[in-house]
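There is one chain below, alone, in structure tokens, taken in the form predicted on its own.
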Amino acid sequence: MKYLLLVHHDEDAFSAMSETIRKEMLEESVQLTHQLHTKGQYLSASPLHPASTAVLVRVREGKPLVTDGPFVETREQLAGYFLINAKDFDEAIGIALRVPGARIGTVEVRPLIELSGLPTEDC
């Protein structure tokens, strides 16, 4: 089953960390992706640019609305993700515990609903 691990943390607190610590966390994340790849569990992963670079897109009554965002009442922002294969929820949680961002923020574990008819990499 596929799971999306959404990594949330406080961007300001992360930026305040030393460059060395930030690089070490990134390197640790890359190492984790290689470990997951070896086990056939890695699908995709990436950090995200700061929330200030995001826009929100909505369609209301047929009209597009594009606004700067996100403006969420929280101290933590979405910082990145891992898309993984895991045999069950417990295994996905175990992988989430290994994500470096879990030490400074939160990793949300969400199972994906797999839909038929979507394009695949094989196409």
Contents of the next structure:
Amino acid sequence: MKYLLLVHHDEDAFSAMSETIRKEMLEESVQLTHQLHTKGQYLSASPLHPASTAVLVRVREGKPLVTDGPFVETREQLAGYFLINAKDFDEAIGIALRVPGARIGTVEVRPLIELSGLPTEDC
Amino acid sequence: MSDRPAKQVRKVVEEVYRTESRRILATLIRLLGDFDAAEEALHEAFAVAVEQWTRDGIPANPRAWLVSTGRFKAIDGMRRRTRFDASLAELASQLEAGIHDAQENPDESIDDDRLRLIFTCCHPALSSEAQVAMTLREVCGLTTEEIAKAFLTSPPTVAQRIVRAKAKIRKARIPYEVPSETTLPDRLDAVLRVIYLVFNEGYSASSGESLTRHDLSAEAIRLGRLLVELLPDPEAMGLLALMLLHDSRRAARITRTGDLILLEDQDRSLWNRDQIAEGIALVGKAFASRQIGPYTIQAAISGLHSQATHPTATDWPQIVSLYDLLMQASPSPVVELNRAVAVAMRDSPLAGLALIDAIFARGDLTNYYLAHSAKAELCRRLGRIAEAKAAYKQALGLTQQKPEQRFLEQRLAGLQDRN
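I would like to compare: after the form predicted on its own, may I see the structure of the form predicted together with the partner chain?
Full complex below, order starting with the chain above.
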């Protein structure tokens, strides 16, 4: 079963951290993807640029509406994600606890709806 | 066929339902992998039992018979519905294929299934309210109406909580498993918390007219016993001991009119000696394990009160040292307050008051009525009547419970008389 781990953290607090620590956390995340990969649990992962680089797109009554983000001012912003394979929620939670972002922010664990008829990944 | 055997069989079925239905459900959930399917299968199996047992006699192992009948009924049902939903065919075949692996020892895994059920109902991914509702519904077999009544909410609210919890279990695939060794301590804490919450809701209802709702406390004690039986963890024993020791004072702690009686004013002859003996024995066992947690320490404190034949015979020095231990195991302002009261008893009201004032000075417990009530009591003993009155009034403004309000009003009135 697939789970999406959404890593949220306080961007201001994160950017205030030293360069070395941020690098270490990123390396740890990369290591985690490799550990998951050897167990066939890795599907995809990536950090995101800050929410200030985002754009919000809506279509209302056929009209496009493009505005600058973020949508709502919250303390924590989406900073990255891991898409993983796990046998159940407990295994997914166990992996989420190993995400470095969990130590400074929050990791939301979301089960994916299995949808047939999507193009298959061939990467 | 005469009427009598049918009646007798019905009685047997009812008895089996009362004693075994929760166990059968726990196993069916594992076998069918779904709460709703298991519940449906359970009821179908019992319906078939009434019919077949009357005709063919009662089977040697009614539980195993009901599990296997329930399972076949569920698979049959799926096969019938495959006409509308093709995905069920595969599921039915899977379930059927699994029968041969699992059927050799139907009784062996039954305790594991009950533990699985408890841990799944108390999974941390469910809200606290959902954990309580699921545990009472699935593990204890209470109806939605009974749960709603006990928690002073509406049946639809409880029903919705249960439906949502089951959907989350299914969609997020919350496993039906006893947690692994590494996560067991945390997960067990969650289970103990749910049981203690149910007990406290029964012991001191958070709102409303009646101060005790015995059914819930009895249910929590039953759950505590079940857990100790299935998983003899020291803290599970500590929690069971704590509940038994609290419950032993049930008859003595409220008046006929529902008013609260303080520990020191209770008629100790009304205390339930059997519960006290069992509680103290459990505390001893838990302490012997050398893994002493907060529930065990609280139970030990409660046990010391229970052993005092008269309030003046209370071993306050020992109680203070247990509170010191509790402050290490699970520090909180409420524990600090209780320790302050014990220090007041061991040393002097002034020493206790200084500790309470220090808590308030930090900004803690200022909205906690028991803290103000404790302060008022110590001021009263010191003859500081104006301060006592002010503190009682503050306490009064902070509780919604009628019996507690009456208690505080009486205390306040007592001070007025003296002045």
